[in-house]
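The data below hold one chain only, encoded as structure tokens and taken in the form predicted on its own.
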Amino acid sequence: MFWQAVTLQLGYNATLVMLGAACLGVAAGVTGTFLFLRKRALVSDAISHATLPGVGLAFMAMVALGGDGRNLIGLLLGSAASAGLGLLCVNWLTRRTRLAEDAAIGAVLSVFFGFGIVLLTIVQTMSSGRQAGLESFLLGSTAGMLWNEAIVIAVGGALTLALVVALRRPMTLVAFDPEYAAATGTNVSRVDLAIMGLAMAVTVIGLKIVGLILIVAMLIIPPVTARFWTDRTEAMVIISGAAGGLAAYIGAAWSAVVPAMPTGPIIVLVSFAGFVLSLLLAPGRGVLAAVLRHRRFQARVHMRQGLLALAQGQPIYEGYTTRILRRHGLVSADGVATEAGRARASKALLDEKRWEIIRADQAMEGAAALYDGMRALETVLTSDQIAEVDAKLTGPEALA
């Protein structure tokens, strides 16, 4: 059943929902990358909650004009106007008052959301509002999605994605170094508004699928997921868009298979599952990679200390050190150094004496800064420099 959903064999409505969700996921992932890099992720929360009053006011206005208050384009335009006002309020409070950005976001978020709930309550008392279904904009609803609604979502997502591609260079510059961007003539405030405006566009488009509460997750989780896999902005944008699109597609497919399962929350849970997998398995920043690096470092430390102990004829009390040496064939089962172990131990002691000379020589200050007790001397100095250090070793015991 799930395979039929993934291969778009569950019917017309399921296909519309899945393709529309995938377009939204890609747009949200790509746009959210710049919010994340600019450290403005919580702005998306204020924007999303600020859309609710616009939905209620747009419904009332369309009904007052004799139209269908449930027209999606009208509701999205109203939510966009309301979100834009909320965005301007956050900027004004941040720039013109002493409020920090997080406090301004909290104030705008709570006030707009509270006003929106009041408006939805009023709408429910209207004769034309009882079946409006505006509460679906809180958590999203894809049941009975029409062709024109899917087209609106897909086209809006594609346009947002195109704008992100067109503005990616100034947005990247401002995200990483706003001072340098300003020095090069880039209008930082306008670029910031463009980033948040694109986030607002994704939020408005995503109201129908995931709702204003969960759209924040689609803007934040994919970029965070992508950050585990790369250090390059271009690659991060691609991975984030792919993660967002894939999570939305799989979540919509899963929702189509399981009866009465809400699409928005499932999409968010699938996206979170991708985040958890990246957290655990990413080769650079994942937990597993960090554990393996720590284990390798620990083994190197024990190897070094064990070799120095062998070279100086000291007993080894640490069982892990003995196991490491035995695993590499440097000591026998009874703890006696093998021929290879004695050679490695002598080399380790010699390098330790060489490092002592290097660290005491101001002319080799750069090389001395690289000393960590385990770095191979040959990776720091040339053979001629090593020969020069060896010439400073005095006494037969120094070369033992």
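Worth saying up front: this structure is predicted, and the values here are computed from it rather than measured. Positions refer to the first chain, counted from 1. In this text, the rigid core denotes the largest set of C-alpha atoms whose superposition between the two forms falls within 1.5 Å. First, how it differs from the form predicted together with the partner chain.
- Core-superposed comparison between these two forms: CA of Gly329 displaced by 2 Å or more.
- Core-superposed comparison between these two forms: the Cα of Leu381 travels 2 Å or more.
- If you fit the larger rigid part between these two forms on its C-alpha atoms, the smaller part is left turned by 31 degrees.
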Given for the second form:
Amino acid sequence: MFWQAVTLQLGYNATLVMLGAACLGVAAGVTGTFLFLRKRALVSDAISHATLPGVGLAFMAMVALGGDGRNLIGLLLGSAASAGLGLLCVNWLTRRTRLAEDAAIGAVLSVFFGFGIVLLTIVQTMSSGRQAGLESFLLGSTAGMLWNEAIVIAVGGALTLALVVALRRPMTLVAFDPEYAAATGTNVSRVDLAIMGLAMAVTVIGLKIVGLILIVAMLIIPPVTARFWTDRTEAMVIISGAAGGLAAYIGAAWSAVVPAMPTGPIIVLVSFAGFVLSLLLAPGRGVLAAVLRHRRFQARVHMRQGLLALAQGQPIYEGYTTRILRRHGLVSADGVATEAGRARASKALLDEKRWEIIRADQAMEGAAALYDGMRALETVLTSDQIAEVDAKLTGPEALA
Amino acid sequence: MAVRGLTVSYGEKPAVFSVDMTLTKGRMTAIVGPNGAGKSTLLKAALGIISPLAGQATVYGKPLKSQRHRIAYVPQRASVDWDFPTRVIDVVLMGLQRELGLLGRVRARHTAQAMECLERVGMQDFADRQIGQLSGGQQQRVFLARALAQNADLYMLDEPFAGVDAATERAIISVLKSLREEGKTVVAVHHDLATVAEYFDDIFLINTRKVAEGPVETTFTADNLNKTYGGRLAMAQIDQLELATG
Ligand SMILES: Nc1ncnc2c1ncn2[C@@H]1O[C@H](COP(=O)(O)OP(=O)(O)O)[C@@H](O)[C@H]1O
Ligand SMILES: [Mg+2]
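Right, the form predicted on its own is done, so what does the form predicted together with the partner chain look like?
Below is the entire complex, every chain and molecule, led by the chain shown above.
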């Protein structure tokens, strides 16, 4: 069953939902990366909660004008307008008052959300409100999604994506170094506005599928997941988009198979599973890699100590140290240093003397902070920095 | 660059008050003053990073806005998050953004240009490192390389020698001197009074207001330092400096 869903063989409606969700997921992952890098992830929570009054007001306005209150485009426009207002409020509160941004976010989020709930309650009591189903905007609903609704989501997602691609350079620059960006003539507040505007667009587009409470997870979890796998912004954007799209696709397929399962929460859980896997398995930043790195580090410590002992003609006491030296062919079976062992030992001793100088020198504080007792110096210092250290070396090892 | 009547205030207390500053082409100027004197603020306002309450900056006689591409800024190292997912070479490429435009691809010649700038600061072997893996001095060199990539005429640096190792200090000063050789203008916030005379041609003393400005030979005097630092600089310290006696 699940397999049928994933391969889009589960009928028209499920296919529609899954493709729409995937579009949304990619757009959210890509946009969320810049929110994350600019350290504004939580503002998107304020934005999403601020959509609710707009939904209610738009419904009332459309009914009052004699139209269908449930027209998706109308509702989305309304939600965008009130989300924009919420964003302005957060900005104004942080800039013009002494409120910190987190307090401003909390205030705006709760007030707008509360007002939205009141409006929805009023809508319920309106004569035409009975089957409005506006509360589905809270947690999303994909049951009975219409073709043109899917189109709105797909087109919106594609447009957002295109804008992110076009603006990726200024957005990266502003996120990394806003002062430098301003000095080169980039309009920082306009770029910030673009980042927030794109997040707002994703939120509004995502209202139908995941709902306003959980959309923030689609903006935040994929970039956090992606950060585990790369040290480059461009790669992070791509991985985040892929992770977001995949999670949304799988989540939507799953909820299509299991009846009565809400799409939004399932997508978030799938996305979270990806995060946990990354946390455990990612090379470099993952937990498992950290454990392995610690083991290797321990081995290197023993190696270094063994080499220094060899260089200074001291005995090696620990069996583990001897085993490591043996494994690398640095000592023979009877514990005597081989030729390679002697060469490595004297290099180790030289680096050790250099480190001593680096750590004693106030001016080298920065380099000294990287001291771990066993790194090859060339990986830490530039050649002129090493020459600087060597100039201070005295004694026979200076000639080595 | 010339700055006229510049006043900047965070809230009600001016950090920089009615300051005039003139930078002479082809010379190196040190901006000197105690902590909180408004040195960084002066640079940022002159660059248009923060908007002043009053005053304006002109570059080569024209308004700043039209001349931005001729200025390269090297911010204080502490101003960015060094855990940001970006490599050394990517940071230097940021200096080429004007050339790259919004959609232009990074081509081989751009990378070559960036590598050349890294070579000038001795960091070519570190191009693929994540920036957080560098020492403080190396981070400062990367910032300088990014400024070099802009190929500007005026270089403005905020405490480029703060917390860097001796080799980096020498590498940076030799790059700055080579820029001066090319006829470019350099201005740096500088905190080490002992090296002012050795490194710089001109000095600009500030403590919220301008105290003095002019060639090091005539302006770097005990009297001006006392006016700038108030009582905070011990006479013994001043005695050790190679001061002008003008
Ligand atoms: N962003 C800011 N908000 C409020 N006050 C600031 C800000 N930046 C600097 N200041 C204040 O302005 C004054 C000048 O700061 P700054 O220009 O950084 O001095 P300097 O670089 O000479 O040490 C200081 O009193 C500082 O506390
Ligand atoms: Mg400063």
